[in-house]
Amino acid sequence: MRPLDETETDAVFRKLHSFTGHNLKNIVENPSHEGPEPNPGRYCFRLHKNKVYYVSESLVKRATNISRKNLASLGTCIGKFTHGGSFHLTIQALNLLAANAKHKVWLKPTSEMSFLYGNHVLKGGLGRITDSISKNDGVVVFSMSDVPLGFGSAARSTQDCRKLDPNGIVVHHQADIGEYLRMEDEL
């Protein structure tokens, strides 16, 4: 377990950035709560076996008694470099993005199901939309009852996606909380 170096801080920080917007200080500055000190510090981000865990800085601490080939996980895992060296997040990082959203797609409970299955957010199943989204940002998808249910990419503005027929995409899917099932046993 060891800190980001500059390269693999920056391309953590540009996806967060894409979903959170500027709200990536708060996860950044986020106080921790864990731990026997009085005073524990902050969460911070350290890679382990090309994942990337969002740990506590006292619990980060108390781990380095433990040799890294023993070391299974640490924290929260967000997400992993690939072996071309991109990072991609993992459903783990759905509490974490919505929370801090910058973007944001309800959908309706006819279409939930959809979604969890894997596929891609269509224009009928839209519930409620935020404003001023952009091609290509990052969207967390909720239900209408707002219960964190996936993560994607917006294939489509919020303009745009009035204009849009009923089976037109408005959000190409990355992760949804069904993952934990389908692939039960990578995660």
Second form
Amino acid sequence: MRPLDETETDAVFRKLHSFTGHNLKNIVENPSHEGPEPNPGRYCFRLHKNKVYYVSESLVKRATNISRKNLASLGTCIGKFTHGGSFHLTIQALNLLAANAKHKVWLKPTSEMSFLYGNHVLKGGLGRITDSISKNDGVVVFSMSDVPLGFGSAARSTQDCRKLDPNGIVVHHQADIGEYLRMEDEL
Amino acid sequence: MVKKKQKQKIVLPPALPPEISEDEIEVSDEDLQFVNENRDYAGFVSRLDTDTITRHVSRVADLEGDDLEAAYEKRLGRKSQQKQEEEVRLQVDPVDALPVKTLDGKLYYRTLSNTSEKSENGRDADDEKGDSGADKGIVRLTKAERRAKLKKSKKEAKKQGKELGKTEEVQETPQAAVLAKVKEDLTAEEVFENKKLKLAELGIALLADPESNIKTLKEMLQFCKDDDHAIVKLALLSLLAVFKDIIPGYRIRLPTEKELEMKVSKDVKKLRYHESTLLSAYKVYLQKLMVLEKRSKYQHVAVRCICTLLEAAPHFNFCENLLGAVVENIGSSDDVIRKLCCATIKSLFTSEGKHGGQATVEAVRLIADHVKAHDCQLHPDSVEVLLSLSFDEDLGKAEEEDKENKFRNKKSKKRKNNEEPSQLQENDRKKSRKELLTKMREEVAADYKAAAFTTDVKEQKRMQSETLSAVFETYFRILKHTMLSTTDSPEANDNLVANATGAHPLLAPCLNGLGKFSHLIDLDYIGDLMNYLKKLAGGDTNSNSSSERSSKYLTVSERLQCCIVAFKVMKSNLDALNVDLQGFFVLLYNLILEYRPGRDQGEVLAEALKIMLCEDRQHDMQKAAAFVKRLATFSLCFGSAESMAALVTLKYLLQKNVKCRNLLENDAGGGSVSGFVAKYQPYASDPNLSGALASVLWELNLLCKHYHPAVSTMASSISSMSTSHNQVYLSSISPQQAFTDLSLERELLNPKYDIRKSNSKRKKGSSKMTGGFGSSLDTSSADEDELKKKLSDHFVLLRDFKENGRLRSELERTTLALQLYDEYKKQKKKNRKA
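Can you switch from the form predicted on its own and show the form predicted together with the partner chain instead?
And the full complex, kicking off with our chain again.
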């Protein structure tokens, strides 16, 4: 386990920024009430076996006592680095993203299942969409009752979505909570 | 019997002596001498009334046939000549100027020869003709011509009479100069009255029979060139009344040269003449109006005339000029003029049947150009008129249908092209037949259209879309101007105050208009519009200090209105896309904090709350909870009206979002329901990150003790809302209504009302108020006396307590002093002994 270096931090923050915008500081400066210390610590990012974890400092201190091959996971895993060196967010980051998302999309009840099977979001299934989304922004997908379902990247801006025909793709699927069942082994 | 016959015999005058020329008469010397001595006797000869004698002598009774007619004609001719001669001279009132008696004994009244003046004022050809006709001796006229001549002469006489009245009379003798001035003052009123009467006469004549009296229009126009202001105004107004009724329901098109050369029937000639006179008179009148409009004395009258003409006849010729003049005045600083013009234009918009929509397009386009020319610094009325426009509901959809049709046509054309080469000959014959048929149909349709009065639907749609585009052009220009003026010069803080009040007069009506026509905005522009509105409302997240300063240029009310408009636009375009206006929610969240009761309008805030929160269908718990908490804080800070509005919204939100009722529980920290943010951040700018689900609504407890009973009842009812069961009872009041109710009540609040409250308070002895005070506003005076008594008892008691306390303390002090003294004495004795 080691902290992230410059390039890695840059990659992680860039990905997070496309979802959260300037709420990124909320993620970084979130006070953590875990641990026995009276003063709240902070959260930090750690790299372990090509996976990036979002952990509170107090937990990190204690985790350093465990050897590398015995440490399975710590805190919340938010993504992993591929062989090529690029960073991808995984579904476990959903809670963090949903709390601080700038761009949101709400799905109609009829099209929830379709998204949870891994399909892209079509305009016909769109219940509501945040204003001021531009192309390739990170978008968090919710159900109409505000339950986060997953996230993806915007295929086109909100303005273009107005004129789209009902079968056009609005959001490209990246991760959804159905993966917990479908890809149980890979997580 | 014989006597009677004899009596019936007419006594004939003696026959005249045979006529001998004067040269042959020889006058003897004796006769001459006699006449010279006795001139007086012969005077009677000159005094002979030769006229009557000759009349008697040359009696008609003797003449027969043509001679009779000739005699009559001569007589009439002489009569008319005499009359003319008489009327040519103005009789001076014998009271003013003394007559002269000649030796003959005849009285000569002062007369004025006005032959010189006639030649000076030879305006109309008619005058000169009439004069020459009169001077030329007796001409044999037919009866009709004679009648016409009489009429003309009468008119001329009257005119000349007026001319003399109008023009200053140059007296020949200095003696009468002073008299003339006196006469002027005296007869000025008479003259005024005469003119008024004349105007009225002409007007009535015109209205009674416009066809034949169309020439009198010119006479009335002459009055407009008068020197007297009142007469000019009267003339303008009377002409207005006449034109309003005379103007036909169609545009007059003057006949071309070809048509003039053609031979036409009398009726057509008459109609043409009528039309051309009407048109020329109208033109002169309008030109006069335009000229007079510039002068301040006639401004009101001229503008009123122009407006009324435009309202009455928007289809007639020259309506563009009228429109131009009206739109020019639409932004004038004079209240009366501006209101007149605005009312005219509004009536133009609403009564489209009169002019078939063309005038609407023109007017809107002119207004747009006007706004552009003045760089958006106009009185808000000028843009407010656009609110009275109305468009067809399916304007946007029709365009889509047309596009679809075109698409279909294109497709079908392609198909046709593909099918053609297969069946040539048969198709040719069928085609030609079909073509003939379609051509016939088209011709018939064209004829029908030309004849029918119903407006073509397509034409109407085209005009409406033109109008709409002009309207939106104006609105966007105003928005852009506001944007530019707020982002320019961020360092000029001195201009802040000046800008805040006067920089955007047109913004309010612009926003209203956008809200009204939001469903007609083209989808392309909605995105831009939303961006603009967001920037105007000051919600750029990457704002540095300079833009923060500039966002203060817009008042809180204006920014709230921007939010309201954004929501209206979004709601009317729901079928396109349901957009969540998160940015505007953030703005509202912060604007609630910036509200100040004196400076900003509470009604706008109430409307914003209603539109954005009450009518929203989202179930975002964090956001709703954040607004609930902030509204509760807000209602603590301001007066009862704002509190009531906030509380109504709060209740609504709590009823809709069941999870938010956790705020009513005394459980800080929220537990599992608090969501992602563990602690409440009161200064967070984003409602989603405020963590309000973790807070508690302690403000309600304070509000239960509010001085206003309505507020306290509302607060207590909210606190008793429990999380277990869903309450079906929804409050029917909207926040706006609540605000207005309480703001009015504030003024009407009776002092007796308060006494009643405090009375029951003392009786019950508890601090909690229950409802029902709204109905029991009538108080009895008996309570007042009782209250007085009780209050006096109370205060007497208090005073007694105080007195007691004071006295007791004094007593203690003195006893203490005495004790000290006693001790001191003892000590002294001891010291002395020791």
